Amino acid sequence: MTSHETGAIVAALTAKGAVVRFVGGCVRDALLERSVKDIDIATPDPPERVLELLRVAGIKAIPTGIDHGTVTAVIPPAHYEITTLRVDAETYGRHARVEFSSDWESDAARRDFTINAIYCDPQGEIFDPTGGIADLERGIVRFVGTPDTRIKEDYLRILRFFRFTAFYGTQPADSDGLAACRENAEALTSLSGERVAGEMLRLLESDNSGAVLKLMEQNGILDHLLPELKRTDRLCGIIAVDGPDPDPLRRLAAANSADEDGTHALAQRLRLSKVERERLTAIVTHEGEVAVDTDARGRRRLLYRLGAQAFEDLAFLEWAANPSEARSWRRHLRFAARWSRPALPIGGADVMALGVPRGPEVGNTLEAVEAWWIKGDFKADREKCLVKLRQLVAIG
């Protein structure tokens, strides 16, 4: 919020005379002590005003959402969100009818959560029409004005609400809001996928993603949104061991209670990637086959069957589910980091050369062989793999 870039941004948008305010998550972070990633602008200043400002100074800008007030400030790699102050003339679910303003307070009154409608001016003065301060001093996350209202305007602040209680919330979640969220819960089927699926994987960043999903559920949250995510013990115990950097799609997994063909409705009905999917779907196939007693050959054997990917998720899953046996769980990860895949040494080409035709018989003559290959724990080499070969062929 100090950095040269940050300043010349600012002194575009005040370069007419506007007061601007950072706003919402670098605020909040930014009294917290945290690292600040996004950074919002605040502005009396309609839309166009903006751009032309930028234009003047020799700032990139995209009209990113010129309808509703927000232009984005690119300084390579920085993007900064600028947004005109407004009020909602007309709300109806994640859409509204904005009308641009003046009025601080007003702006402030049509935020989602009193944390994130804290204002800061440039030379570092509070601005604080909710009281959010004070909540998140408390650790409390509360809506602002009526819990119902903010979440009739767009349902996705119920996974909001959750999200912010499991990063800052430290005391028992505020009861007003909990009830609005529990009372509205059956319009969460109304979220596109993409949008369910980018709340619930940032919610389980956090190491109380644990504890948070068990509210969600004892309040019916999941109910009506992922009924599969029932394994919270679970969630809990990867938290405990996936160390400083959380992957959110294991953690996903480690949540879920469906079958492979539950996991990959799951998975559809997140919109997750073709890998994300593939991966959500390996979890569940393969769960178990990763112990911790499986020996070097095993561990060999493993990774080129499933990839260090599969492997390192199932060995962080079934780590969750033993705890005491966390050195035998780091020796194995650390091997699927050290281990580089082989290639067979031989191909089609080879098989065709002894002439075998084009056709379903190379493949199946390649698997063979690759079957002895892997059993001899990868130690053959091309002429072994051929010697090999020319026998297997000899008997066909």
Contents of the next structure:
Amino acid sequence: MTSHETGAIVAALTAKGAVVRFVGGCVRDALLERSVKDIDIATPDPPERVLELLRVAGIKAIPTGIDHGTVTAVIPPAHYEITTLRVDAETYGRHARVEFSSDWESDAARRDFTINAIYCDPQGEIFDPTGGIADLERGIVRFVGTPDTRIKEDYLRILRFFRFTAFYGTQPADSDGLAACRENAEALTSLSGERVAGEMLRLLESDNSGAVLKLMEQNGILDHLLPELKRTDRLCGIIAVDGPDPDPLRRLAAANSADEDGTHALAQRLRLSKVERERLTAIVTHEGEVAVDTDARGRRRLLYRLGAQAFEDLAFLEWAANPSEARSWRRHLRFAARWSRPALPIGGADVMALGVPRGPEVGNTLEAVEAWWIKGDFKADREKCLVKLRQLVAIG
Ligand code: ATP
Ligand code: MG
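Show the other one: the form predicted together with ligand ATP, since we just had the form predicted on its own.
First the chain shown before, then all remaining chains and molecules of the complex.
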């Protein structure tokens, strides 16, 4: 928040005398001395005026949510979300009829949690109208206002409650908030897959997500929304071994108890990409195929068949189940990271050059040579593969 770029944004926004404040994640994380990712700024100026102030200062601005009063300012690589102080006059799900205001306290009142409603001016002066700092210190994620009311305005707040609990909470979680989440859990199914996936994958980045997923399960949060995520012990297991740069999709796979069809459906429901969907499904299909005592030759063969991504995913999952074998698993994973896929040194043209007519027979013959080549640990070069090919074609 003290960077040169941020200073330029603040200077632009305050050029005509407006008072602006940082708010949300950047203030919360700065207070905890955690690294700050993106910066949110609140201003009493309406969005059209914000756009004009940025234009005058020569800063790129994108009207990302003019109706909601949000303008994004860009000084590469940083993005700044600048939001006009607002009151949500009526809320229907994520769509709120917004009224802009100059009242900081009512702006705080429409935010989700007290720890997200702490403000800080460019001089470092804190404004904390809902007692967010005390909650941050105690590790309590507390709704601003009445939990039930706030949840009914936007059911995503249930998932945000658990996400922020994972990152900032110490258990036990706030009992009023938890009760309201429990009572409203059925309505989670009304949320779009993208919003659910966004929150869940961010939750899974936390090393507390295993414990928090258990808490969600105990409170019936997952019953309607994601009943597949039953393997919380396996999730805890993978969290214990997958640092320091965890992969939330792999953690999702660890918690997933569905079969192949169920996993496909889960991925569709969460609107995951095709690549992500195939990755989740491969983990189910090939569960148990990567074993800790696999030798180098077996490893190469598995890598060739499964690809490095699936091999790594499966290795992590097995490792989670056998944490005592850390050294062997690390060796497998290092090997996978360095592995590059060998290419069969012959192709369809070589088969047809021997008189096999274009058609399925070409592919079948190639596959037979490939199987022999794999069995020989990928050692045969082009010459040797051609000899084998001639033999196979001669036999017919
Ligand atoms: P992070 O960026 O680390 O996820 P953040 O708190 O900055 O945390 P954002 O999603 O960037 O989260 O939102 C910025 C602020 O906007 C939040 O701190 C909160 O005050 C408010 N906010 C965001 N989403 C909601 C919501 N669904 N309901 C109420 N307030 C919200
Ligand atoms: Mg943010």
